[in-house]
Every structure is written in C-alpha cells, then in structure tokens.
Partner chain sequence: MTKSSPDYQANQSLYARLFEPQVIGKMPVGTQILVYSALVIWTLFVLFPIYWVLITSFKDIADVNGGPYFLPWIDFTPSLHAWKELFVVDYEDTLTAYMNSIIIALASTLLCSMIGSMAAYALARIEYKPKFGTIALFVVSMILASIAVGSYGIDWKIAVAVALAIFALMARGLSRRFTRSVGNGDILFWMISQRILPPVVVVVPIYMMFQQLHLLDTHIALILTYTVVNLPIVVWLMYDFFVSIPKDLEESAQLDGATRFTTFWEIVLPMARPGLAATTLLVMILAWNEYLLALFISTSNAQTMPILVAAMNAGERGILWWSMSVVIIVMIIPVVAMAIVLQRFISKGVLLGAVKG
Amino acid sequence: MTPQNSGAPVTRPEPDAPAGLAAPTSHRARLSEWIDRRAGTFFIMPAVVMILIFSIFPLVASLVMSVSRIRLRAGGYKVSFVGTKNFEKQLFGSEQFHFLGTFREISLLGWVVMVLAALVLVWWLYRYVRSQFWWLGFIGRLITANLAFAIVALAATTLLSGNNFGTLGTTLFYVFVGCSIQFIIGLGLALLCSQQIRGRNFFRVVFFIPLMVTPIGIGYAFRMLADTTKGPFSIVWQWVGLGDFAWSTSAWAARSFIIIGDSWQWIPFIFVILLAACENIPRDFVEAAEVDGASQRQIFLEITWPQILPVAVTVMLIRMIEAFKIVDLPNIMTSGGPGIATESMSLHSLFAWRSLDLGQSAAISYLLLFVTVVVCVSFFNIIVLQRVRQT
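Since we only have the sequence so far, can you give its structure as a single chain, in the form predicted alone?
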C-alpha cells in the first residue's frame, strides 16, 4: 500500500555529478591555495622587478660603455670596443694627473711614511697568518693591505711631497676627514642631548633641521655665507682682516668650506641615530657605575661606548658610502675649482659626461665603485667582524 501524500515536499536524490566536473573544482582549489601561499612573493615582485630594471640594467650598460669608445655623430652614434684603454688613460695615461695627481720627486717624509706603512701592513698580515689563518680571509686582508698601501703611497707622492693630487685624493679627503669630523660632533651632540638637561627636545629638533634641506640649497647657502665681500657675514670677515680673502682661489680653503657645508648637512643624520642608541643604554648600568664612584670618562669608555659601538659602526659605514658620492656641494660652491682642487670623482665623471666622453665617464664611475666597495668592505671586515670574533 502506498502511503498517502501528507502535503510535504518529496525529496528525490540528485543524480551523481559526472566525474569530469569534480576535477575543475579541485584544480581551482589547489590553484587558490598555491596563490595564497605565494601571496607575499606576488606582492613584492613588482618592486623587485623595478629595482632590477633601474639598477642592474644601468650597471651592465655602464660596464659596456666603460670598455667602449662612443662617438656621437649625425643620426646616431658609433660604438667601438677598446678594452681597458679608458681605465689605462686614467691610471697611467694623459688623464693620470686628473685622477691620481701629479707625480714628481718624492720627499724624504714621503719615503719614510711609505716604508712605515709597508712595515705595519706586513706585520698585520703576519699576525693574522700566525693567529687565525683562513685562506679566504687572508685574500680579503691582502686586498685591504694593497689598497691601504696604495692610498698611503698616493698621499706620500702628492700631499707629503708638495705635489697636487687628483680627484681620487680629493674624494678620500672628503670621506676620511669629513666623516671623522661629522662623527665626533654628532657623537658629542648625541651624548649631550641624552642627558637630563633643560630644553633638550628643542635642541633635538634644531639639530635635525639641516638634514631636511636639499644639498643644492645648502651649497648656495654656504657659497653666500662664505662670500667675504657681499655675504651676510662680510662685516665679520672685514673685522678679522679677511675682507679681501678669496677663499675660492685657495685649494685648501675651498676644500675646507666644502667640508664645513657637508658636515652641516650630515651631522644631524649621525646625531639622530647615535642619540637613539644612547637612549637605549640601560640606566641600571650607568647608575651602578655612579654608585661605585666611576667618573664620566670611565662610564663612557666602559659602558656607553661598548653599547653604542655596533650602531656607530653602521652609521659610519652608511655615511662613508654617501661621502664617496659627493657631487652637489663641489659643483655648486666651486665648480670643482680652483682648477681641479675640489673636484670629486663623481664630479669628474659628471664633467666627462658633459663633454660627451661617455666611455671615460663610465670608467671613472667604475673606479669609484671599486674604491668604495673595497674601502667599505675592509672597514666592515676589520671593525665589525673583528668585534664579532672577540665576542
């Protein structure tokens, strides 16, 4: 007997789905899961591609240009392969005086400095071989020792012998002297503003302002401030007897003014980072040292300096890399003059590019890249890695 229909809907079993429809659904699920797992890669990929396009491609293109001679002509240009002749011209050829400097008779002081530097570097390598020899580390130290001796020899044959040095020596002067001055002043300001003094927040803001000014503005401002005849401090220059002094015609005065302008711009960068490092020092260490009767000098040498040393090394490494690329201030304040006295390697490359000597411009840029990499890697290897091994 068939039961009567009570009015409720009758549920009929649906037919089984074909086997071919389950496969696309499963495939879409796996695809969605795969996309979710790699979402970070997809999001960052556009930035990586842009970096590769705007960094790797110019690097390779400039390398090709550095080993070529490019001649512009009507309707296009002609590129011919010349090998290392562009580099040889800077190091040994007609542009040697411009890049390395003028080599004449070496003074007795220059010979003494070179001999002492050679002995110190040989002793440094010998000590490494006897203590902790590793062939890869030895190769790195050998490169560092050769570069250090080359820099000392360059200074001995030019600066210490009364000869003019080229854009390489000027750049190294900006890097070593300028960065040292900036680090000392920045560290002093950071230590001062980390103390419990009145108005320290005001000074923090004031010291940070120069970092927000463009390098072009700083160049024009200091060019105006250094004007001894019509500048805002011309009365002061007249009062100290320097009203007729043309600083732009003196090589060392021009370099000094550029160092002052560059320091005014970059001291805030060092100050802000070192201030953050100083404020992160545990107060318990300082208070315990004060209770034990330690002086401020002992607290700085035994507590403060070891705590901020990693940050100090990092900020100096970043600052050195930036100092190697200095081009704005020499270009605006002196146009590289007098002569080539204030011309950095970056400005040297810029002037070669303006004269349409693209091969020489690229070669100078790669020489700058080599010097920057070796100096900064040596600095990191000697300072940072040596500290890591000791700890």
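All values reported here derive from a predicted model rather than from experimental measurement. Residue numbers count along the first chain shown, from 1. Think of the rigid core as the biggest set of C-alphas that the two forms share within 1.5 Å after superposition. First, how it differs from the form predicted in complex with its partner chain.
- Once the rigid core is overlaid between the two forms, residue 55 does not reach a Cα shift of 2 Å, moving by less than that.
- Once both forms are fitted on their rigid core, the CA atom of residue 355 lies less than 2 Å apart between the two forms.
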The other form holds:
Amino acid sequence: MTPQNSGAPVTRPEPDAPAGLAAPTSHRARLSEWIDRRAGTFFIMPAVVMILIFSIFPLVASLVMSVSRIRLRAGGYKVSFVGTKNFEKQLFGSEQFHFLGTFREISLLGWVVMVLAALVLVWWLYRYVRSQFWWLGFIGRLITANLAFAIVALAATTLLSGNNFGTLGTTLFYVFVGCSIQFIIGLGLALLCSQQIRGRNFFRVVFFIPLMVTPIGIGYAFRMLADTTKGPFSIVWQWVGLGDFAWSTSAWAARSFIIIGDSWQWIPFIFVILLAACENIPRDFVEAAEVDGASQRQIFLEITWPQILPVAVTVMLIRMIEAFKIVDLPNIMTSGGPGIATESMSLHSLFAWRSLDLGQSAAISYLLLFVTVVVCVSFFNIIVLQRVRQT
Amino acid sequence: MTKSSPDYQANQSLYARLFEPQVIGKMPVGTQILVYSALVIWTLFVLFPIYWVLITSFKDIADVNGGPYFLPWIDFTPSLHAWKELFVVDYEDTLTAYMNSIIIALASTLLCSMIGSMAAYALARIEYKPKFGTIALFVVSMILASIAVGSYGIDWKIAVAVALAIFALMARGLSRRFTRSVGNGDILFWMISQRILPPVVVVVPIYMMFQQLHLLDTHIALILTYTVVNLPIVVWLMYDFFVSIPKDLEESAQLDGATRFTTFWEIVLPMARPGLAATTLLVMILAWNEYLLALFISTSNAQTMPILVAAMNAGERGILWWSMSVVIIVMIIPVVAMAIVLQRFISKGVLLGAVKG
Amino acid sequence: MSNTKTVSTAKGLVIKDLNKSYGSVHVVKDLNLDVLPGEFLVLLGPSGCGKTTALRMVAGLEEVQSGSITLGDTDVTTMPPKYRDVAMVFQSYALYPHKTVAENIGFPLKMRGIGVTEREQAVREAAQQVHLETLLERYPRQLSGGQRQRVALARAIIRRPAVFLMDEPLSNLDAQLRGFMRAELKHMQHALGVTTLYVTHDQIEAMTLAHRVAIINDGALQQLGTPREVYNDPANLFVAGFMGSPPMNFIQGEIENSRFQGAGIDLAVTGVADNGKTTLGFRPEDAEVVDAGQGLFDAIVYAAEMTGEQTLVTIELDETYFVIKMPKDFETDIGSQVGVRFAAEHGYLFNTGSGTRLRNCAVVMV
Ligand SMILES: Nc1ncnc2c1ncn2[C@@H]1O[C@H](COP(=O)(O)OP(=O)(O)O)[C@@H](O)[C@H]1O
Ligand SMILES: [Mg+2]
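For comparison with the form predicted alone, produce the structure of the form predicted in complex with its partner chain.
First the chain shown before, then all remaining chains and molecules of the complex.
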C-alpha cells in the first residue's frame, strides 16, 4: 500500500498557483517581515512609552518638586532643594491645621478609642505572627496597621474631640462614607432591577444617565438645586424654617451635600456592574433554591451575595481609587468651604498650585498618593487575597 | 383518594412546592408597591436635576432669579434667549469649544483604544521577559540624564538622547548577563496601577513639559494627556477580552500567512467588538467630561466644553445659570447619542469578566 | 489522477529526532517520521500522548527543542509558520465568526495579496470541492457541524499547500456524519494528492484513512506501518492492545521449559525455551469458541451478546475476561464450560515487562 504519488517530480506547471509564501524579496515585504518579527515590541511600545513620558516621568518630577522650593523667575524657574520641609510643614508645621486638622485638646472618648484601636491592631498583628510569618507580609501588615491607627487617631483627636479636621480627614470621609452609601444604594437598586419587574429596561437606562454627565455640570446643577431661596426646594426649606440657611456656613451640611452629588454620579456605575453580576448568576441556582423552599432573604444570603461578592469587591476598589481623586465637585459646589470643611486633598493641592506654591502642591499630592496606595493595597490584600487564600 | 381528602391536599401543596415554583417576580402586592415606589423615587432623583437644568436653559433671567418655577408655559414662559446667545450671538466661542471637545475626545479615545488594545493583546498573547537589570539600567540612565539637566543645565534634548543611546548600547552588551526578569503579569499590573495616580500628582510636570515643547493650549497636548490617563482602563478591560478569545483562531490565521498585526486587525479586534465598544464608550465619556486637566493645559485655543461650563461663572455678572444650563445640556446630548449607537454592540455583562477578579 | 497539477506540488515531510518538554514533562520523545509526498499518514495514540504537540511543531506553532523538520528540500525547523507552506485544520475548525464562509475560505489568499476577482474564482472552486457553493454568504454560526468542517477543509485546500495538517478534524461530529466525512476526506486527499499528516485517537479513523499509521504512546513512536501491518503484526504490547475493536485479549503467564503457563492454561511454545513473564495475545475475531476440551484451553462463558452481525462471547478464565467474536447464529449458555481455539499464527507472544514482541516464538497447536 504505497502512496500513489511517491516519487512524482516536484515541478509546478502552474506558476501562479498560490502555494506557500515565498521568502520576502521586495523591500516592502522585507520591512513588513522585519516588523512582524518584532511584533511583540511594536505592540507594547506605544503604551509603555506613553506611560513613561506622561505618567512615570511626571511622577518622578513631582517627587523632585515635593522636596524643592520652586520660585518663578523671569523666563523660568528657580529650584532649590529643601529636603522634607514641604512635608514637615503639612504634617507638623504651619499647615498642619489645613492638612491634618487642629489638635487642641483630646477628649476622653478620643483617648479610649485610640487605645482600643491600638489594642485591636496589635492583637491583629500578633495573630498574624502566631499563625504564619513571612517578613514581607509582616511589613505590609505593619504599614497597614500603622496607617489604620493613624486614621483612627486622626478621627479621635479631631472628630471625637470636637476639633476641626483637615483635608486628609475630609478626603477619607468622602471615600469611606461616600463609597459605603453608594455601594449600599447601588446594590439595592441592582437587586431590585434584577427581579422580573415591568419596565426593567427603562429603569436601567435611566439609572445609567448620571454617569454621562460632566462632573462640573453636576456641581453647578446641584448648586442650583440646593439654593434655599431660588432652588426648586425653597418651599421645603422655608417650611422647615431654614429659609435663610446657607450651605456655606455649615460644615457637615456642605460635606453631605457633596456626597449627595458624588453619589448621584457614581451610584450608576456600581449599579450597572452589580446588576450585570446579578443577572450573570445562573437562573437554576435561584430556581433550585426556590424549589427547596428558601426565603428571599436566604436566597440573597446563600446564593446571590456569594456569587456577586468578587465583583462587588473589585467595583468598590475601583470606586475607592476614583473617590480619592475627588476634586471637581467640592471645587464647584463649595470651593472647599466653609473654611476648609469640604476641601479634598486634590483640591488642596490645586489651591496650592494656584498660589504658585509648587513644592507644597507636589508634597500634598504625594501624600494623597501615599494614602491612596496604602488604603487601596490594604483593601486589596485584606479582602481580595483573603478570599483567594480561603478558596 | 378524593379531591377533598386531607391526604390529597397535603400532597397537592407538596407538589405545588416541588414542581410549580412560584413564578419569579410574582411578589405579594405590598412588596410590589414598595419595589416600584423605590424605583420611581430613584428615577425622580436621577432625572430631576437634569430636568431642572433643562428648564433653566429655557428660562428668562428674571425667571431664574425670581424664585422657583417648575413648569414651562404654566408658571414661566420658555425663552430661547440663552440658546440664542450661545449659538447665534456668541456662536464662535461655543462652536470652538464644541469642536475642540469633539476632536479631543474622539482622537484621544481612538488613540487610547488602539494603543491600549494593542498592549492588552500583546500581554495576553506574547510572552515578555524584560530583565530586571535592563530596567535598572534604564532607570539609572534616566536619573543621570535628569541630574545632567538639573544640576549642570545641559539641554534636556541632548541629555535624554545621550542617556537613551548609552542605555541602548549597555543593554545590548549586558543583557545576556542578567538573569532575573519580570513577567507579563507584572507589566500588566504596572500599566493598570497607573490609574491610581491622582491627576494632581502629574499635572504640574505635564504642564511644564508641554510648556517646554510649546504645546500648551493645543489639541495634541490634551489628546496625549487623556490618552495616557485612560490607558489603564483600556488595557485592563481589553486584556480580559483577549484572554478569553480562543487561540486557535489566531494560530490558524498565522498559518494562513497573516502577520501579527494583520491577525490583530482582521481577527482579534472584530471578535472583541463588544468589549471594545463598551471600553470605547467609557473612555469617551471620561475624556469628554474631564475638567481638571483641561483647566491646566488649555487656556483659550484648546478650551473644551467643561471649561466653557466653568466660564459661565463669570466674575462680576455672577453665574449665568441659563447659559451654563445650555452648555451642560448640549454636552449630554452627544454622549447619550453615542451610548445609543454603541449599545448595539455592547452585550449584557460585557465588563463583568474584568471585574470578576 | 483527476487533478495532476496540484499533485506535483506535494512534498515529503521528514521529522528527525523531534523532542519537546513542558517543564519536566517530556511530551514528544525522539520522534522520527518520514512522510512520503502525497502520503496520508495518521498519527494515532491515546489522548494526551503528544500527538497535537508534534503536529503543532510541524506547523511551526510550537517551538522545537531538539531535532529537525524538513519539508521537501528545505529545513523548516525554525521557519515561521507562514512560510512553511502547510495548512492546518483545527479540531475546533477555528473559523472566524465575523467573516462569511466565502471570506473564511478566501482568507489565506487575501493574506497572500491575491486580487479580489481571482480570489472569488478560487473560493468558488474550493467551495465546490466540498459542496458548499450555496452557503458562501452565511456566517459560521449559521452552519451545521459538518458544514463548518467543510469550510475548514476548503480553507485548507484553497492554498494548495505542500502539506495538510489535521488535528482530530472529525471528533466534533456525530457518529453518522463522521463516517460520511471520513469517506469525503479520503476521497479528497486522493483527488488532490496532498501530503497529509492526520492526528486522531480513533483507530477506526486511522485504519480507514491512512496509507500508513504511526502509533504513538507517551510521546514515543511505537510502530509505523500500513494499517494492515500494524494490525496483523503489532510490534509490541501497546500496539496490539490499542488496535482493534474489541481489543486483543491478553493472558498473563510465563514461558518455562518451552511451555507457556498461566492460570488455567498450559501450552507448548516453539522458539524460546525460557522467557520469564510473558503475555499471550489473540484477537477476538481470530479465535473461536469450541466444545470443552477441544481448544487450547477451557474457560467459562460469562456473557453472550448479539450485536446483529455477530455474537460477542465473553468468557472467563480465572478472573481474566476474553471477548471472542462468533457468527451471529452462535448460541451458548452462560456458565457453561467451553474451549477456546485459535490458529498458531494468530497467537502473539510479548515480553510482559518491556512489552516487546517475541517474534520468533509461537504457540504450538495441539
Ligand atoms: N502548553 C502546554 N503546557 C504544558 N503542558 C502541555 C501544554 N500543551 C500540552 N501539554 C501537555 O502535553 C501532553 C500532550 O498533549 P497533546 O499533544 O495535546 O496530547 P494529544 O493531542 O495527544 O491528546 C499532555 O499531557 C498535555 O497536558
Ligand atoms: Mg490533541
């Protein structure tokens, strides 16, 4: 059983027969071949170069600026090295009230909370050391614990002691309180819309709209809405006796006001993704549970929640990263006021830049970057990796 | 067993429970009322600010300043004065800003999607092993260049060129000696993590950079900046998409004579269309609405719409609410149109994969 | 030969000492194959034995760690896939879902920069060969499994490559369609005369399609020969056990003093006096069930199954079970004592440890 064609002469009577590609001969073909061989480089280089130039270089330059004093001179800048002075000024010096807050006297409650927090964190570290130990993991946890303590201490010494807090506290307020509210409402709406209700598509389209509106527009729109004399709710204001109430005088009102604006814009984001996650749960799971006689609450706790948890965690991580950068809304709605009550760190840095204090501006933005990274990495490590380790 | 026997009835309810699960969504009336009122309240909360902006854009100055009026034709007479002012009287500024916004948003979205998809695809398919040593070498040469510029006042172009040349030479010579390398995952993380950077960290150096290049207040400056700012999003979302496309198709194309780039362009991108549409829409919205960076980089020529919104807060005349409302409304329209156009391509849960973690 | 002009482009394929490891797993071990021009050679082996990996190395999709691949006169070991002049049909067909059938088939020509009109002409011809001419405007998702398979084939044919590579192309089809497509494939390969390297784990496919079969196990070539050769003259225990359905029956035993002795069996053998552990094999279709005492050994009927064309009799000898094919009207009672007989040349003896065939050794008939 030999193949019929063995030994057939290898000639090609039809020269234009489209057989294999010949080795490239023309210049163009050779060029395209050369490029193809280096495809890996060509594919990734644009992104890498762009990031290096517009992200890494500015990052380094900003670091340099944060340890410098920069003065505008005719036709250029004068840069002089000042070490950590810029940071010291924010953390301990004349700007401390602005960045961290004022620490006049610390109330008993403040002390109690601080001591409790310290104990909890030490216990947490101790438990880690006892159960497993890896020096990098320990250092990471140490940083997390220190930052957590710093945050609690900041809250205890300002908020709980009746002192004003600075832009750091305000930013953390926006991040933690704002994100929690947005998550709860976003999740609630997603759960409602994942039910088989009438007009589902209408609601999901409408709920998505705020994400498409420019933040600065939202800022001004909410300013109009909140106007106590000419805004649409002025009647309500007058009725409750706040007709001459001014947003610009109440710190907490102003902060809540900004969180409302921020939530209006960002709940849609959380809603859309959590809704997709809910709808992605296989129908049989829920139906099987219903057949087994599970209540709605049980279905949520046993099926829906575990299924959407990974998505929820990631969404919150993204949302937190973006929330740390909040700047447009406080800038437009309150200009950071009253005083510095609604000023976020981004806005603080922006104001410093406006007053041409570039070194301070860079130092603040670096502090912001530091806090963002530590909080987000801690969140990621503690929540996401915890789950990975468990499963 | 008759129909009235207790046995039958007990079985009946058991059967009902086992084989006729409640139709989902057949909730008790009370729950239904609660659910719908929650949804309707939220709908009002979402729509009311937009409605208010919309009617404000048709109000006379007196109607805006004279206390709340809610319904056109009923408690105030709509007027087109703000629209006229922006699109007839002062149309040049408005149209310039509008065109700027369109050009910048479109160009940066296009560039960003392209560059980001390419990088994401490469990271999903091609194995990279940049050596630690090479990276360190690059960092060192860049530091040397900055010292040369900062301390000795050498022209930055020369310094960078020399540093790059030295790096290239050294890397070529030494790369074989380095052993430890980073992988695709590290590169991916590096790219995505750029999104953490708050714009205020980088905007001042970027401002200075464009100043040096005489590119301040140009389209190109904003396009490039937006591209980089949104690049992490594209890389992150598209990476997930490309990973989920079967490799067979690309290998088949490769065997059939396609180059990497042709494969990407002809096979991979069309298949990633749902993801690409969603990503593009997201990036487009972000670029279109961006304010802070535009505030720094553009002053007049490259002024975008968000800047125009802020410009309606005009010093001594107070805030021109009516004109501002017009600008906000005309900013929303194209995004909604875009969303409707792209919606066709976006399938449900398109962005879910990337978020699943 | 209906189509001589394409036959002449067929090239031989020589694979020498090919090796591939993934980490510590040696997936392809010293593979040597010499595929003649125009030959249909089937790589046959159980799942996970490294067939696909070997095929992908020939295609250039997988890096060769050592060894060489020569196509015609050119060494293609390190050549990028697109210059190798090979076409591949993937198990998944790898059709481009966003392209129509015509665009799918024409894709290789498009990549070669061939003009639209010429391409259309070629697409139509290729589609005709696989009977797809009416479906050219459809998308892959609108096609049945068999039709998709044909599109993949047409896309391979249109290039008139030197070698076809096929990776289990029929495994995603249902049984009936598979039989039909098998015939089509055979016919097409015959008509085109293109050298074909075909991977499958299905021995029927291998037997029916191949000019020669290469049987692979654990990455190593076990035997290379025509289907008849590997069936009738298996080189070792693995090949003997892998080919045939139902597979060959094996009896474990030892050869001592020119006698093969196992549980309940004691036969005289020629050629070898002492061999230690030995396996005696015989095929179900070569043996017959006879009355007790009439055969080489006696055993008990465990089951008898009528399949229509024949009766499969399972018999038990000391907890080992054999299957014997008997004519369809054969009848027996479960539990009855019977004898088993086969001709001397149909008994195969293997070294149990190494699996190698004891070629000059045979059972002696009583
Ligand atoms: N990319 C890979 N990485 C690691 N192991 C692989 C890879 N591809 C295949 N293998 C392993 O190599 C062996 C042979 O695989 P394959 O060639 O696909 O087998 P076959 O096609 O014969 O079923 C399998 O054990 C498989 O797990
Ligand atoms: Mg396989």
